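Next up is one chain by itself, shown in structure tokens, the form predicted on its own.
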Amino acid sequence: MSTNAKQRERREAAEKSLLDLIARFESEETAIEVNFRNLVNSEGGGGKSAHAIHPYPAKLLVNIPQFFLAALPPLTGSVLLDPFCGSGTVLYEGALAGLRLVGSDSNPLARLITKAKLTPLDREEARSHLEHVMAVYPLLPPTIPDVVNRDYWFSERISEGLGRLKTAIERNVPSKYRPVFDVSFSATVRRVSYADPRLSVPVKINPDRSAKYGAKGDEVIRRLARLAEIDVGAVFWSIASQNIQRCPEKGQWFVPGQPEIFSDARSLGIAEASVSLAITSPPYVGAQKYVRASGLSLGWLGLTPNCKLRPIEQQSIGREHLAADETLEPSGTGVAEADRLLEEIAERNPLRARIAQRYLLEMRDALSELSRTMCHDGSLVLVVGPNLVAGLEFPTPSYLQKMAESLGFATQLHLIDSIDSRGLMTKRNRTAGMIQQESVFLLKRVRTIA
């Protein structure tokens, strides 16, 4: 069977599945449990695809955008938006479909990974630049930025090796190849650090706690011994070589116009009613430490102002550190059920109530901007899960659904999918709980809000 025939068959199967799910949802009037891994077999989610160029916490399951891009095929050249694009899973799949791409993320590392995924390469030329970097880096002086607690996370020998690589990349790699080289350097940073490789947020390996590491504890401890002898350049060469092969090749696809990647989902620099399809998974309240998880890379890439992560975190929705003036808004969130729950949370933990309310207020702003940019009858796929706040169940999916409906969207479908990967199951606060399932809403933009 030809590639075009396979794609047509896949689209037809996805379209039928979606219509069946919508009909069932309308009949049963309750969320439907599905398994997206069964709905669509992922093509491109493995280690050989661009999705594997850099680790990133809480990556969206690639089957979800693949299913909806097949079931809701927008016209080639129309706009696909992901206002919380993370490491670019949705946008990369949209590029494969030939769509114009608009994304946003507050984390500079996420924007860099996304840009690398969406930058077609002349692979032969990229390998030539890699060979040159490998030839000259041992001879160059190290460029070592102000990395937070650098001596805690890296030996001096490894820091010097990373610094020489940084100098070589900055001096010898042309700008159009910098994204894939910088992403490969970032992945190298984490690989040669003292951080436990099993955890998204950096936690230093401690030999005295090996008994608590479980079945793979011995392997984690052996990692420390390997770091004493590890060749930083060889690690970088291996990662960069694989990433050059994983990234799209020049001429592999045609995406009309350059992808537009912004830093704030609440302020997208695109025209009103210009988006036909949006697929996104917003951050979770009290569930993930996205900026801290990126801290080592951000430091070595020179992206932490004054050697501090807080300025980046302050731009993030779902953050756990608030300014003193970010108090509880007496007018509430606009969702009565949420306001009642926030009052109960405030009695247990006033700070957690402030954090949760600020999250909902900022998500309302982001959904309002999303509503502004979407055309009439445009489709929004919203992927979000519940968790606990101060030990109480916090039904984020229901709250965001109500907000979206108040901003001009109508719910066509509500699916629930279990989360097998532990990438989303990281505690932020001891009362935050684990995210074990997520809701997937299909909403249609049906009316304009004055």
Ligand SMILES: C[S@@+](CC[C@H](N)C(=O)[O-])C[C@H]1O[C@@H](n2cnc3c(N)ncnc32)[C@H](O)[C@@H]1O
Given for the second form:
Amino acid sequence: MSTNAKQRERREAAEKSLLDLIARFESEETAIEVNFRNLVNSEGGGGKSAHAIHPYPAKLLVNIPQFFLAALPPLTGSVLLDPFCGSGTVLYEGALAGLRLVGSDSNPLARLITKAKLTPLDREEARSHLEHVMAVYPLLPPTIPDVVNRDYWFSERISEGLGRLKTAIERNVPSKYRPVFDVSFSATVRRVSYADPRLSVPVKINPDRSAKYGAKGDEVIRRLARLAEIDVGAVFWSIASQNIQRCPEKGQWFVPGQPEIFSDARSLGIAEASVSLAITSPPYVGAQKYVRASGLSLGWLGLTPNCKLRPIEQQSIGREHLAADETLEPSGTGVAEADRLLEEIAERNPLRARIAQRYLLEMRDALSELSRTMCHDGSLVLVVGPNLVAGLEFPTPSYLQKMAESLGFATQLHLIDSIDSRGLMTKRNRTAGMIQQESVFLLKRVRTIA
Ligand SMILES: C[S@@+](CC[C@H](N)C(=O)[O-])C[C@H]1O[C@@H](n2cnc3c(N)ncnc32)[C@H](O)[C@@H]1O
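Show the other one: the form predicted together with the ligand, since we just had the form predicted on its own.
Next comes the full complex, and the chain you just saw is listed first.
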């Protein structure tokens, strides 16, 4: 069967599944459990695809955008938006579908990974830049940024190797090829650090605690021994060669216009009613630490002013560090159930109540920006899971759904997808729970807000 015929078949199957699900949702009036892995066979989600160029916490299951892009195909050239684009899972799939792309993320590392995934390469040329970097880097002086606690995370020999690679990339790689080189450098930084590779947020491997590492303990400790001799250049070469192969090739797709990637979902520099489809998975309340998970890379890449993470954290929705003046808003969130639960949380733990309320207020601003930018009848796919706040179940999905409905969206479908692991879920003193089931809402932009 030709590729076109296969695509048509896939689209027809997805359209039919979606119509059946909507009909069932209308008659049963309750969320429907599905397994997106069965709903659509993922194409190109494995280690060889662009999605594998760099790890990122809580990446979206690729089957979700693949299903909705097949079932709700926007006209070629219309705009696909992901305001919390993370590592660009949705936007890359949108590029394959030939859509105009708009995204945003407050984490500069997320924006870099997205850019690398969306920049088609001349692979031959990219490989020749890589060979050149490999030839010159050992002779160049190291550029070593003031990464916070650098000596704690890297031996002096490794820092020097990374520093020479950094100089070689900065001096020799043309801007068009920088995203794939920088992303590969970032993945190298993490690989050669003392951070436990099984965790998203860096935690130093401690050989005295090998018993605590369970079945994988020996492997983790062996890794520590390998780090003493590791060849930083060889690690970089291996990652960069694979990434050059994974990134899109020049001429592989036609994406109208340049992708636009902003830094704050609450303020997108695009016109009103210009988006026909948005697919997004927003951050979780207090459960994700995207910025800290990216800390070593942000420092080495110089993506944060003076290597400080706080300015980036301050822009992140769901953050745990609040400014002193970010107190509980007496006027509430606009969702009565949420305000009642926040009062209960405040009695147990006032700080957790402030964090959760701030999250909802900032998500309301982001949803309001989505409402402004989406066109009439446009579709919004919102993927969001519940968690525990101060030991109480915090039903983020239903709160965000209610907010969206008050901002001009109507719920067409509510699905529940079980997730095995999205990484970086925190279990804080048993009061912040693991997110196990995600809600996937299909909402339609229906009316103008006064
Ligand atoms: C669940 S993750 C998205 C993961 C993404 N779908 C992927 O597959 O990689 C949520 C993202 O929201 C971002 N974020 C937090 N606050 C933001 C803000 N104010 N504006 C834009 N993005 C923000 C975080 O940095 C994080 O990358």
